[in-house]
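The chain that follows stands alone, in the form predicted alone, written as structure tokens.
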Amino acid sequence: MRHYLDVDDLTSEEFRAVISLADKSASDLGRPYDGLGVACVFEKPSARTRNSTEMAVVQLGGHPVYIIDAEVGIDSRESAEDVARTLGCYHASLCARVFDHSMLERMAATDALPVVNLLSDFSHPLQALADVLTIRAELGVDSLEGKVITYVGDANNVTRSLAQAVGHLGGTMRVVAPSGYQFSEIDIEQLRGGGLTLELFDRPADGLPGSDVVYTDTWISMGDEGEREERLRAFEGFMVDQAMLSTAGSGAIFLHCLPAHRGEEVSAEVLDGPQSRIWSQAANRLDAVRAVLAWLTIVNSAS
């Protein structure tokens, strides 16, 4: 059984046809979960991800069950495992959204059902496909090839399966971020071992210049509160402003996975500005996460 925890699940040709599916009409994809439930297990609360799913499924003909870790009480009530096989006997796929991604790898490990990772603290692949989307759009391409997309702060899960989505399509990625935030040794390795044409900086005017894309997340991500005051002092001088952002270029794109802090990572005039592509990017995690879904019937009532 497939699933999709990580965009490195997925072959480059596989990542590309789920492109191809997240560019067709909703019409065009039929209703492959007519009749069928969609468990969506939120460990932690998301507006974008819950909507964008659950429209997904309506989309896709099904129904979207939400369901809150109080309810299952994954490893407290019940294994993961076990939460995995009860879901699965009512429902085509499970998406959820958790702080562990082990927890996911434990789901998908059962079969019980195909697993869909909505965001864990390794990866956010759907966020990932929704940002290539936008970039190929914005930019009026089809690959990244000879594109620049550079992400300025924490090196986190969002970094990491953004930097995947870029090797698959052929773009180089740059990674702006102070010591201690950077990626680990061991991501590089995983990185640029798997075709990814990985720059490191730790300085934004040394990153910037000829970018064609220009992406940042919150600081403080859910679950790092306590380290707020620590992490506002690494990051002095890393908000995207417009005095920053023209250094990649009047050309450039600005992209942010929401929800954005207006005057810590991004300045209000770039977030609202004519750069930004926020919306769209948001708009695109519809896109994302239903081409997703698409494809697991498809490989998973073939194998």
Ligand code: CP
The other form holds:
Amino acid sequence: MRHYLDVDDLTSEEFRAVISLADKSASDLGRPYDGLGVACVFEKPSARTRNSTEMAVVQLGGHPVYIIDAEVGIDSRESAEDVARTLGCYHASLCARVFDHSMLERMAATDALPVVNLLSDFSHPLQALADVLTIRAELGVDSLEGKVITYVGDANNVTRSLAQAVGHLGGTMRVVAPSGYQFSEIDIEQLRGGGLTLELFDRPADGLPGSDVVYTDTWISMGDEGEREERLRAFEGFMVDQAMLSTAGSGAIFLHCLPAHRGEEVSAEVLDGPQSRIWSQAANRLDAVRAVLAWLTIVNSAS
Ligand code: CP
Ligand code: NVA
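Having seen the form predicted alone, could you give me the form predicted in complex with the named molecule?
First the chain shown before, then all remaining chains and molecules of the complex.
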């Protein structure tokens, strides 16, 4: 059984097949979930992910059921495996947002139903799919060959998935992060081993020139709240403001997965300015999750 826990669960060819599905309209995808349920389990809050996932299920003919963790009690009321097996009795897919990525792996290992990662501490693969859909549309390209995508800030779950997606499409990924917040050696080895051109910087002035896309995310991810003060200190000088963005050139676009914190990782001027494409990016979340859910029905019915 195939799942979507990480972008790299797919080959580059499969990732491009999902992009082709995302390029289709909802009506062209038909109703593969007709009469079926999709369980949407959330251990953390969400605006974009919950709403895009629920609406994608509706567009594919299915019925989403929103479940907060307090209700099912993953690993407290019963094991993650038994939650997956239970939901597999009623649903065609399980979509989950969790703190610990290994919980998704354990649920997927039951093969009770296909599991989709709605964000974990490790990765955010639906966001990355929406990100590359946005980059392709906004830059007017199909592949990312010759394009430079520069992420400024905390090398986190969003960054890791974005790097994998950029790698599948042949682009160059730069990460500009202060010491202690850059990708780990293991990440670097895995990403480069997968064929990604990955360039690392610790000064925005070095990383931004020549970028086609400048991307940032919060410095304080869900689960990191206890480190707020030390993180604000560590990221001093890393806010993407107009002066920083201008070093990338006037043709560069700005992306942010949202939610954004104006005056922390990005200035209001950039977030709400002419180079920002954040609302196309947010809208593309719907196309992304609809494509992944449709693709899972195709690959899992073929196997
Ligand atoms: N970008 C994103 O995943 O947003 P939410 O946390 O609101 O779902
Ligand atoms: N890195 C952020 C992304 C939020 C969509 C987090 O994990 O909280």
